[in-house]
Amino acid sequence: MDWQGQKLVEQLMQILLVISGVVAVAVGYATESFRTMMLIYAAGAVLATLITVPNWPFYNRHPLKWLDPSEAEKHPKPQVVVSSKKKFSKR
């Protein structure tokens, strides 16, 4: 899954899930049911989960390309610089 697809996902699974609450709220309401407003809401993340969770191929339309290893070999690798430690007095 590449950075588009995981934006995909997140922003499909977020209008899911509201979509499913205001439905299960809505019918909860009419029916004066919790039970019908929990089920209709577990139905809506199950829906989700489904849909999101897997790697679906659409969400892989910009795979990344990565550098291959040889080539990496060849580039000098960015040095850690240490910082002096600073000294703490008690007062």
Contents of the next structure:
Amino acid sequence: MDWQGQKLVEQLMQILLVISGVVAVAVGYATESFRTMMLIYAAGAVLATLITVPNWPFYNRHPLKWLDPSEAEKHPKPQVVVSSKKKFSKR
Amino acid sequence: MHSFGYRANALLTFAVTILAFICAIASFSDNFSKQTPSAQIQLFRSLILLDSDVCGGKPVKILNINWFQKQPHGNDEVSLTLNITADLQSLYTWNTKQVFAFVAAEYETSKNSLNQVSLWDAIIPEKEHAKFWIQISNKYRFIDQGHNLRGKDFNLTLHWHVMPKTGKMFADKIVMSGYRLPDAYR
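Could I have the structure of this protein in the form predicted together with its partner chain, to go alongside the form predicted on its own above?
After this comes the whole thing, all chains and molecules, with the earlier chain placed first.
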């Protein structure tokens, strides 16, 4: 999943769960049924899980651009130089 | 949100938090229900020297006092037959699991300013059963701490606890006064 996808997933998850909660309370209170409220919320939570947890392709529409391997060879990694003058000695 | 486990954990935590909010809202909605319970408890007047004029105008009447004795250890004990009529249906909301109702006899003695003796109780899970008429002798023994019951005036109080599916439990009572025990053992 790319960065844009991760942001989308987080927003979708929160919105879906909050909306299922609100709808569950509203319908449960109107129908005077505690069981209805719990069922609606459970269904909403399962739906949110199916939409946000698996790595769907539409979350990967802005893929990260990694450096091409042939380009990387032209610019070698800098070496760390250890100077003998900088040796730490106790007296 | 970069891995499956991360997303699953975040979703589970948030879902449980929202569930807690839902239950709190459901419990809070109980404050808005209008409650109008009513009750009557009756005793016969035929066998007892009750002041019939006093009891005539009141909704509460004692049915029958079966026996009234002094135990070998010195404590008074009474057996009563109660006729309980109650309508507790308005206490039920969508968030009610059951209603626990009990009848207690309350009186004052020189030793204790308030004595409460539970005589009968019931658990009522369904609204349909909350409007009832029952005639029974007391389920639990009415024993005094001492021998103070002769000629004693007492109240019969119907208490109830509305137990919710989630959240706060409400309790209240109806006090019915005007009952009196006989002046002599029998």
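Quick caveat: nothing in here was measured; it's all calculated off a predicted structure. Residue numbers count along the first chain shown, from 1. We call the rigid core the largest set of C-alpha positions that still match within 1.5 Å between the two forms.
Superposition on the rigid core between the two forms places the CA atom of residue 10 less than 2 Å from its counterpart.
With the core held fixed between the two forms, residue 66 has its Cα displaced by at least 2 Å.
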